[in-house]
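We begin with a single chain expressed as structure tokens, specifically the form predicted alone.
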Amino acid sequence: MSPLQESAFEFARRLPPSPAPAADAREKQRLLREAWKACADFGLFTMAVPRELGGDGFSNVEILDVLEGLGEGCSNDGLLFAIGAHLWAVIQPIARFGTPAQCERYLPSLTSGEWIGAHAKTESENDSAAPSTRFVEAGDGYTIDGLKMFVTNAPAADLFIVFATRDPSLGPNGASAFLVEAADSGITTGRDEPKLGLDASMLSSVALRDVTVARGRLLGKVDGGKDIFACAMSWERLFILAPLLGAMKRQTLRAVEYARQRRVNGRPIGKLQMVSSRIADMYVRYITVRALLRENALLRDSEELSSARVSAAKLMLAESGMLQHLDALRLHGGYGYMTEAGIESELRGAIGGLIYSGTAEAQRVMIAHELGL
């Protein structure tokens, strides 16, 4: 374990519990913030943004290292999860477009754990590459109108990322970014929905009437959303997953120190070949995506990652972190079902990595499309 690796270990070790899935959503705003804050004095929110911006510009191996010591401390798997959604896809495109002003005036906000940013992308019946969203000039403005889905952190959110076309016959050419804050007059949201998992993340629909902002909100350029959108996704698909590695390394030395304990008459379930065989396949999982991963960090250090690698290593990631609790679950038997034991809570919240960034259905699109087919 690197010493970042370690540092993220033992702070993520203090990190708050997920709440119960029933929680009051004020109650789990509260608990957010909180966390944010921490995770903000830990310097969680400033390791990926340039130090010419005021961060600290890990490398993207350091950002692995930090991400996997999280996932291994802290089994919160929703809290870590809406922290990548602020990382990634709110902070790093503003600090990748963003103008010197944006920069000036969103970052400090957005790293200091004062902020708290949400990606408003996603609609309920159009293409997702292509908004309905629209927006007009309107003065020295924009005047913006139309309804996001699933957007994650939206209930609690300072500051969104809202993308939303002058022509909707333009297609995912004609898509702009704007900066959006939840006190211009016109934006509001939706209740906290219920989800299978993640439970500590609060996600909600967008709904944006007659929404003006000064042309100094556009977020790169008119029609450039495309571009945004794609840098936000190479950002959260690459290490959104990431604490998911470090859960699978978590669950898999707890299935060992289980497996030791628990005895069937008289005898260790480890020395059953079936228990060890199920370990060993954990183990292989663990360090197989570990290695991916690791490779994929270092070639976008050197700027070699193609968007196929990146999409295989989500799928992989996604995929495996579910098989990897659900063994786990099943290694521990009636004690792995029982809510107690926790790892229920982290099964579901796995299975929210098949659909999320783009679904494990439209990785394998996308690999295919760059292998020529």
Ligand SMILES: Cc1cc2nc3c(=O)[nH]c(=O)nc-3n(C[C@H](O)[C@H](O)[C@H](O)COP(=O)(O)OP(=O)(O)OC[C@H]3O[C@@H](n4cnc5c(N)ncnc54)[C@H](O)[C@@H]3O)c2cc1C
Given for the second form:
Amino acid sequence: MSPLQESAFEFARRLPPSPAPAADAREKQRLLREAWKACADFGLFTMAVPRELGGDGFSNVEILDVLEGLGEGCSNDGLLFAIGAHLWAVIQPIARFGTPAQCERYLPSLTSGEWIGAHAKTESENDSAAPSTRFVEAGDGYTIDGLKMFVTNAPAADLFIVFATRDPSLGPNGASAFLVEAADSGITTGRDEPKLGLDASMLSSVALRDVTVARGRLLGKVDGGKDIFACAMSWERLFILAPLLGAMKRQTLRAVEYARQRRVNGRPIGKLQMVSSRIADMYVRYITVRALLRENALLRDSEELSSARVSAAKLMLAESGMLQHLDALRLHGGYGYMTEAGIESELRGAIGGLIYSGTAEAQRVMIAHELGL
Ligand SMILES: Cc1cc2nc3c(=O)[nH]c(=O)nc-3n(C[C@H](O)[C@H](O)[C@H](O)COP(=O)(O)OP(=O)(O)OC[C@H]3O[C@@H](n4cnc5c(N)ncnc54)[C@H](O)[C@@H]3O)c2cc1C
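The structure above corresponds to the form predicted alone; please provide the structure of the form predicted in complex with the ligand.
The complete assembly is shown below, putting the previous chain first.
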């Protein structure tokens, strides 16, 4: 383990455990805010911000080390996911596309742990040929109307990056991105949606009714939302699942330990080849995905990373992470199925990786497209 990974691992061990699936929304929000402050003090929110904007400007390999350490040290997958949405889909697009005034207004609050960010792109009528959230020019600004769905962090968020179009016939590539504050008039969030996993994270719809913002709230250019979204996804698809890598390692080490101790018919189950072979597969899965992610981080550091490779790693990590938790659960027998074992909640969370930041199918479509199909 590198010193960075080690310090992230030690820090993550002190983060709060995952709340119960049906935890009260106010309590979840309180826990999120508390953890946000701790993560900011640790330096998590500045690690990927360029030095000229007051960040630490870590390399992609260093960022990966930190994220793997976090995932190994902390099984609160929902918290790590919520942090990922804030880091990759909010802080990064602002740091890369924000005007000096926007960076000055938003980055200090987002990196100090004071503000929580959310990225509002998905719509209920996800007809990509005609996004339904609209904006019109209004005096010296813009008025936005529409409804967004499945927005991570929304119930707790202070700032939203909202995608809207001035003309649905422009299609998804014609959207624009806006910085909308929770305190702006006309924006409301729905209830924290009950969901399969990632229990500490909050997610809801976001309704915008005549939300009027000044011109300075446009992020990037008019009709330039695709660049903002591409920037967010290039970070998010590379890193949002990276803590799962640490969890895969943790599950492998734990499986070895359990297989040595658990005896059936007088023998440790680790002596049974069907058990040891499962653990060998877990190890292979972990080191294979780790190698792929590290290669991507290195390629990104030298600016040679293709989007097909990003999609490939996101896809592999999502599918392998889910299988790893399923294997861990099966290896622990009946106990593995019990909540007390702490495996089922991470298995539920890992399934989300097949959907968010673009489904597994969407990653395959993008890979095939880049291959010329
Ligand atoms: C935990 C979680 C957190 C999320 N957080 C956010 C967030 O913060 N912000 C945000 O904007 N969104 C968020 N989302 C939404 C997420 O990005 C979308 O759910 C996801 O991109 C899929 O879009 P959809 O739900 O509209 O599915 P659909 O596009 O309706 O897809 C339905 C099915 O059709 C398949 N499909 C669709 N198109 C194709 C194709 N061309 N080829 C093959 N198969 C296809 C899909 O793979 C899927 O199996 C989140 C979702 C989850 C589960």
